[in-house]
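This document opens with one chain alone, in structure tokens, the form predicted on its own.
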Amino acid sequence: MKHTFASDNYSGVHPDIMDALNKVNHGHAGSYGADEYTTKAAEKFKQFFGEHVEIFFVYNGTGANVLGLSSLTQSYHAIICSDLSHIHVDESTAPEKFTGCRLMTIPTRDGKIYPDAIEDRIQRIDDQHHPQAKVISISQSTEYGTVYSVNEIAAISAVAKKHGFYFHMDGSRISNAAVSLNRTFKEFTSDVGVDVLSFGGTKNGMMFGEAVIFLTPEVAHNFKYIRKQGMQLHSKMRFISCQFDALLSNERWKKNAVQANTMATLLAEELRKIPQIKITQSVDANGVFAIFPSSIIPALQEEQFFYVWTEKTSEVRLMCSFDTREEEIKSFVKRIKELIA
């Protein structure tokens, strides 16, 4: 199968994780998480985030985000997020349908939201005619491939705590962010006041499965019911948890993310050498955003598919994965040069 730059969701399963799936695929084990593999994976997460956290495994990222947010809100609440956040751009209407909440978006040029803009969106508190803001949600890394610094996250957390809000992080690409920051997961989540985290695995070499991590455990007390109601309770849970155990062992999560980030940096460096192409965002993690000549996009997509992010400006998104290799980037760049010529 031909390599693409469409999404890190297009990649296959890392061999270490496929091996873990094969190893648990024998005999019988308890269902719905009552198995040794789920216990082991939860203990691995506690090594990264602390003994106090509560961990729940779900099928996918939409479920992780939507149900995590559901645990923090009532239907009359609002969730403050970027207008380019994943929950706003790529979760369809699932957040609104299952939480009943309004998404109060903040315009952004780089995928991030900042304290001053958040404060501007906090209005009419205790006004019965207005949705009541209750959660601030950020994506780390963002949909634009940028990464919040520890200080930026801490500043947002301060706003949340000031107003008595919860702080949610969509970490579908959290491993890429950790590598970019050269920080531990804990340093830019629980240490700076994040309450609930969606921890992604699918985009970093897993077959399926995500984790909802309650860094403030007291808000998790009803989540087992919310997960069941949201149809995200996997009966043969060992097939999710064994993947996380493998991902979090031997720094597999880090090795995969380093490869993806390094390839994105290389791709950006090669594209910058082409005068007709303009990189539009900081390449912090494993995504490159660039404006291409519109005339070459259709032919290029037929050979190595990618998505057009902004049709009006011909801005494209190019995603690198744990299995992206240097020769694939060289081939892609060579073809761009041929089409432009």
Contents of the next structure:
Protein chains: 4
Amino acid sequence: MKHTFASDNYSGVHPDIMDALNKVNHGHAGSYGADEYTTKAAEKFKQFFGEHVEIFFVYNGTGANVLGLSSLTQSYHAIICSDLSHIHVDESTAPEKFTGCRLMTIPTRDGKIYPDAIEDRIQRIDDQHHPQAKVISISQSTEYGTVYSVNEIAAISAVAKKHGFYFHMDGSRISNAAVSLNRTFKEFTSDVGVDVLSFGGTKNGMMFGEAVIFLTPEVAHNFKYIRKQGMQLHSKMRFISCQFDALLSNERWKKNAVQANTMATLLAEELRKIPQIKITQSVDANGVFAIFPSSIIPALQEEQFFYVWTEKTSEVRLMCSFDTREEEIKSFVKRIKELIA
Amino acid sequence: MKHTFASDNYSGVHPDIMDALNKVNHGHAGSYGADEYTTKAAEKFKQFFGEHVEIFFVYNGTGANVLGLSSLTQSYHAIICSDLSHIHVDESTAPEKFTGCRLMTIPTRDGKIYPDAIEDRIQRIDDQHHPQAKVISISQSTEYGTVYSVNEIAAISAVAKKHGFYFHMDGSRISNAAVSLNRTFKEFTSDVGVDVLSFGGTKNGMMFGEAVIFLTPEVAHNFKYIRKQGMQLHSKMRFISCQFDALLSNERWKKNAVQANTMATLLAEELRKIPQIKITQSVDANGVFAIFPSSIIPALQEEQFFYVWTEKTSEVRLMCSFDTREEEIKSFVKRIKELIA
Amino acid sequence: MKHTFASDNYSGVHPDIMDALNKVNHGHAGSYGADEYTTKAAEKFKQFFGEHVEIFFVYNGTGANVLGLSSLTQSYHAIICSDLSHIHVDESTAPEKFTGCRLMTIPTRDGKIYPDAIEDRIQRIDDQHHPQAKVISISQSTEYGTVYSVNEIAAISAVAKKHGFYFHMDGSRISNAAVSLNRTFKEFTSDVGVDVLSFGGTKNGMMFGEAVIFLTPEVAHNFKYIRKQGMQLHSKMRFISCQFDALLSNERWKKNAVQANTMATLLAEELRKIPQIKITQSVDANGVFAIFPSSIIPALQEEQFFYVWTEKTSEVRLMCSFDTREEEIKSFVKRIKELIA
Amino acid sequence: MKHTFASDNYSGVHPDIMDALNKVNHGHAGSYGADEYTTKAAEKFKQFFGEHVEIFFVYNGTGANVLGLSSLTQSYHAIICSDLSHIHVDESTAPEKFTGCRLMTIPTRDGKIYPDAIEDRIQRIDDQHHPQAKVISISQSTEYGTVYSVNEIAAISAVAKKHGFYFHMDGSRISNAAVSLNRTFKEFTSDVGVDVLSFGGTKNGMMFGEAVIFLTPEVAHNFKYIRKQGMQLHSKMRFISCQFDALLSNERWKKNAVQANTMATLLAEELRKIPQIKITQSVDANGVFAIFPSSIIPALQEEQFFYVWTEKTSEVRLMCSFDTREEEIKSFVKRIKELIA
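Having seen the form predicted on its own, could you now give me the structure of the form predicted in complex with another copy of the chain?
Let us now look at the entire complex, which starts with that chain.
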């Protein structure tokens, strides 16, 4: 299939990561993570997040989010999140089924949630009849391609700490956020009070695998059981570990994210020049949301596929990936202009 | 790590499958299975099991088993299985957590369960106070390296049909069983009434990925939701699909299983020559169970690692894999003889 | 404790029902519902709802709602309901824990939900990534003391039928609704497409016990297992059954509801005369919602206790019960006037 | 219905308890336990178990057991219990559904489990692949009418403490056990290390209601949420509380249990005189298990109903209750003799 703007999971595997997979494929290795590659990958993560953190590899983002949240909750709890968050709109009822918890949503227009709205949502504390809020979960970057500033995260963290809540971050696109902020991972996660982080691999060039990083390591104490019970423990673990090792080496994570973000910025710039198109969100990371004339969408999707995000308004989502190239932006924009003309 | 007899998941990826992974790694592909590779792999499965079957790819064996069983049950049901079955001893409480069901176990000495014992276990039908048996689940080959004959499976199937139960097979080592029986997959699954099958890939040379095959396709009607909710839906699905395609092409599945089984047979033959060692199970597939003199075990584990299966009796498990070589058998046996002497 | 306006569950047991409890207390009776009293009570229900319905007694309203909904759903489903519904705000996360489902809420100002808003909420049908709406649940009367008209219910039912959804009614105060509408139970439940009904007993003068009425009896096929598993099957069932028999005899259900509703109407009339007080909801059944001057609330609560419903606006809830008497209304209103003066 | 030997839940309500129910039925009372009767009943319990314990009332035995166990476990845990325990054979899959845990059963012939067998069952500690034992649960008296001695309980408790497990007691017939042992409740529960106790009311003369007693009060910290979520929180709580108050007053609990136990002893004595009948269990409490000639069972069941416990061996269960009278024993035994003759 031709390159698309459909999703960063339409991409394949970055060559460096494919190389790593080929290289570890010799001999035997201890299963379920008892192997040298897993130790090495964990060490890599510790270089980024600190020696104290606990790292667990899982298969996918839903697994990382749901199991991470499960480690923070009892079934009578509630998880505060944006109504557009991936855990709310794109993970079926996995959060409810596995944690038993309520998702307590906050409406958002830009993908972010803010302290005031969170405070408003916290109700009936200690009331046995009502779900008890216990975790605040945010996505960084958000599902709308926006990125929380460090201060914004710190402010949410303060709300969490004030109420004795945990703070969870869905970082399926965390590398794109780090590049956008020009900050280290640590500066906008553990330094500002994030307890558990889903660190994304697949959308940034890996074949499969995500990491659950316990920045507050105490809450990790029973996670090995939760992961196994959650059907997310891989037997031939070296094949996840080596990918993370490669991703975190030679700034591969950064280079991939820079490419994706740069292409999104370029795409947005080009689209802004077209009067019939309206960019709807701040283009902070690797996604562009825009209202297109509905008439051009079907033909344009044939050129390079993408998803309509909001049917009613003809808002589309255009995702760039580590493998998006300038020529694709150009041909896409050219085709838009032809179709509009 | 040197080759071991620890587990067939200590092995890496078969070169043919690694090739396939490298080959599909170009361009974009629809995510979550909406890609040509997934269609092609499903077609391959249909060649083996019939046009009517429904195929879903998941990440691992626990996922395949638990979600397959989930599609067959309501939470007040019970699943009849061997007390040594993987779902009972090696999947944490994933079956209970995800299905809500009771595992209703039958004691076994050879890894198999038999119709009489199953009939004895079926109690209190229609009694609201008691878990209601609804599924019989067997492993083929079993966790003890034994293989059910076609007739044995047919006899269990008859019990299932008589009571209106479903019949599930954990086929994490189904290729080893097929080679052992010298039968097609179909002959000992759909032809004898198996409804849902976990078809193993990882232990037979894949990097990751298992398949849930609905031989009774009606019960698959809501499985796509169960898989997603069960956190087992891969985004970059082509990388599971291409592996299955390669495994099912050129009899790769068979060649791998032949190698593993042959090595197990050879190993058993050699061990039988040593009077201090007692083979405890019929060596039907790729595993050898044997009682070793406990004194030699630690030194021998350093030579080539393996697991002690039953501490009390010094029964060990020796698993052969697609990559086990004759020279490893020889050096292992040689070392045993040295240690015993 | 003096009579209050706190809740209809602050009341005791109506004397007719207490008599019934005393009368059945002799000799032995089959347990778990295998007794003549249960048969008789079920027959009574059939006189109201039709011969075809299936009736199950449970302990409480949360049990009735959650288990009724459980019989209609798989865990990947969503239940559409008002954001003020009892299942959403007052049953902890029992719905999520027991059904696995998402509660898909619709904002409401009067406690009711309407077809247009329901239609807007129905999204991403057949999309494996998103919770699949399967049930619409309404409360009759609502948590805000309002009552759906028959036409309003029929219109919601039409939406449910159009999409192949089930239609559930939380009737913890159904008798109050029937009196308000001056309709038979049947006319606003089974006649307009309600599939499963929680029929309330406790709030209308019973000691304990609610009924789950399957108006669409097919969906009841496995409810006996769900009830037992849901810990809602009483052993000495005659003591629930005899209460329902008494409640449904001699129009006791109606007389109790008439008293409660009449008192609420009277209370509202009196409150409307006080300029500093604003009635916020239509007083259709036995509850009055009103904004009180916040300064008078603490002293007034000492006179006759009631709950503040919305802290921010000083909106209070005043519930009348089968045992509320005119003199209590008068003394309460008198006290208000004193406090305001 | 005539008196039976079917079950202690075929009985009605003891007159003292019925009186208590009638007496509290006046005026209003705070709901959900915020009433004076609940405070008073809790105080009564503290007189028996100590000031430090925490008491929660629930509806039934399954609720008490499952929610009590839920407060002690995470979903990857296992609960060690007898294979004949009520939680294993008579509570559907409520334990699995609500706790997620495995029931790890120990075969028993007399209803009891013993330290050696428990130790044997404890396997694979800290192994993420296997359910992790965390609770030992026993029934006192057992489902087979036997009673653990204080020393037997202490010995099991020692196993629990050694492994860091919790110790749970299903005391649905705890009063019968106390009378049998001639010990205070405290002596065979908190004094010997029981952490959580289901204290039975219904089978000893109450209409409905059981108590969960946290003898180790720390583990009660979140039970109010578990109870509500578990659908076991009664609104008109005074009607459970007053029953427990009456049961624990004037030694009503003891007198009822003495009557039931005495009648069982008498019945056993009479049956022992009949050569064709074999008593199969020690008659420690209020149940008699005996093998009857199968030919006499149907006619005898018409005289006074009872249940066949084990079809294959014609073993029957004969339960005595607080309301069993000597004349019923005599007429029953007389009828047996007639039928055998």
